[in-house]
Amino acid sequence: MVSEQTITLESVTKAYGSFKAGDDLTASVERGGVWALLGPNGAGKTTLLKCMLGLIHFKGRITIEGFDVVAKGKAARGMIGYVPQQPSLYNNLSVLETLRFYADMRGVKRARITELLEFVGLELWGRASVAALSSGMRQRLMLAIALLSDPPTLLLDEPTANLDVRRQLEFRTLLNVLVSEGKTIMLTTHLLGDVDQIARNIMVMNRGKLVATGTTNELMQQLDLSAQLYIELEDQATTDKAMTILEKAGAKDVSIKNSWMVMGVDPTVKLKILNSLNESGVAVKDFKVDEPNLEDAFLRLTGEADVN
């Protein structure tokens, strides 16, 4: 029976002297989808990936697809495809030569190379030297290398940090295809757009600690983040009546700004609040909503801002 957890962390700690890049990290990553390891630069994200790969010594226990990365390191690494933030490639080799080198080293049949070149969109660049590739192409080549042995789990370290917007979109499309094929992807990022666009679940790190885990909506509910609701009434003379109705319906901190009534509301009940005005005979001329977003949650979780 295949485990539902592709990655497990048990009290993982990595210290450099008195500084803890990973501080008693315990979590599990369920199979399938994109998991974003989110945090500011220096939070410990890359260190955690290196622990998962067995590249550095740590205290605690990590398993990949059920294999302990220390006791059964070779088997665990065989379950992983890894794309580092800075591609490490041989500039004097061609794209084809690069893939053949890694395929031979891993015992992968060369027929797999043609398939992967087409998948990452480099089929016309096989004879080009690695030195001639753009940043986006080099990143796609690294993804092809990571996929050579068709691993079930991918670890990607800041995969779109050095790409322009167009290349970021192309890379996200590739990841969505991999997810549809059943892959589990963990990516580190400090770019919130990556998370909003492709991640199913989020793990937030700050100063070596795991400070939150969940979906975007779960994190916002956990932090009690409010949407800002703006309402313009047909008749300004009904403002006092509207304010009483809104407060009873659950609106918070109702105030008046020019012709707008402004309030905080739970994002899940904003329509209920609007309907309470209609049911009480108060006509609404216009309304707009500013939803809470991942940036608000991130700043609250990392203590970098006070979100109202």
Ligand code: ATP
The other form holds:
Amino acid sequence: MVSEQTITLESVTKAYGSFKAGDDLTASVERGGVWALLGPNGAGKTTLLKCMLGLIHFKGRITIEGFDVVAKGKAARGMIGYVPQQPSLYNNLSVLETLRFYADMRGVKRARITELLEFVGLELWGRASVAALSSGMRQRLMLAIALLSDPPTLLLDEPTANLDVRRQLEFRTLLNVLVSEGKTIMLTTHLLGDVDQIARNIMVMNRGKLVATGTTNELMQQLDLSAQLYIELEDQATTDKAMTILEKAGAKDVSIKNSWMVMGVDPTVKLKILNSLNESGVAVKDFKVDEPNLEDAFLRLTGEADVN
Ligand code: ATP
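Provide the structure of the form predicted together with adenosine-5'-triphosphate (ATP), given the form predicted alone shown above.
Below: every chain and molecule of the assembly, starting with the one above.
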């Protein structure tokens, strides 16, 4: 039977001496879509991926596609394609030789290589030496290797960290194609743009603990992050009157910045606030809204820790 949960974590703890790099982590990852594992440096993201791969000893239980990564390690790993942070490739092999090496090791038919070279856009580079590849190409070659046995789950450790903006966009497109094929992708990243663009769900780690899990919108709501509403009045002389109306309508911390009145608003009352000014005869010349963003959520969850 196909399990609904691709990955489950039950009280996963990984200690290095008295220091816990993973501290009682419990979560489940539903099938399909991109899950972003976020957290500041040293939060424990790579440690958790290594636990999922069964590469390091830990306490608790992890299953991948229903297979316990310790008791059924080989079967569990067979369900995963892993792309590490640092591509580990043999520089003296060509792209094709590299793929053939891994294909033979995993008992994968050679025809799959041609298909994957095209998928990652390296079809013209088959005979090139790995040493001649740019970092973006190496990353794509690593992805091709991870996809050789067509695993349902992909674990990618900072896949876009070394890519320029164009390559990042290309890589995100590749991930979207994989998602449309039904794959579940868990990636760690420092680039919140990755998360905004492609991740359906996020998990935030801080100091070894899982501090939040959910969709971006759920996290915003949970954190009660308010939008900033900017209003410019037609007539500055109506500012005092506007202030009273705005506060009554639910605007928080109203202040004046140059010609703008700035306030925190619950995203659901933005319109009510503008309407109440209108109904009281206070003319609005212009307005703009800064919606709460992922950076705000991230900083709040990790105690203003460094994003990079
Ligand atoms: P980054 O974003 O910098 O890659 P991360 O969230 O992936 O960070 P980890 O690499 O998982 O963090 O490290 C988590 C913590 O565990 C860090 O404080 C790190 O120093 C510690 N750590 C990792 N591996 C070991 C080890 N083999 N021995 C001792 N401590 C370790």
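Not measured: the values here are computed from a predicted model. Heads up, when I say rigid core I mean the largest set of C-alphas that superpose within 1.5 Å between the two forms. Positions refer to the first chain, counted from 1.
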Large Cα shift (2 Å or above) at Ala237 between the two forms, core-fitted: yes
Post core alignment: Val284 C-alpha displaced by 2 Å or more between the two forms: yes
Did Lys272 shift 2 Å or more between the two forms, C-alpha, core superposed: yes
Shift in Å of the C-alpha at Met261 between the two forms after core superposition: 2.4
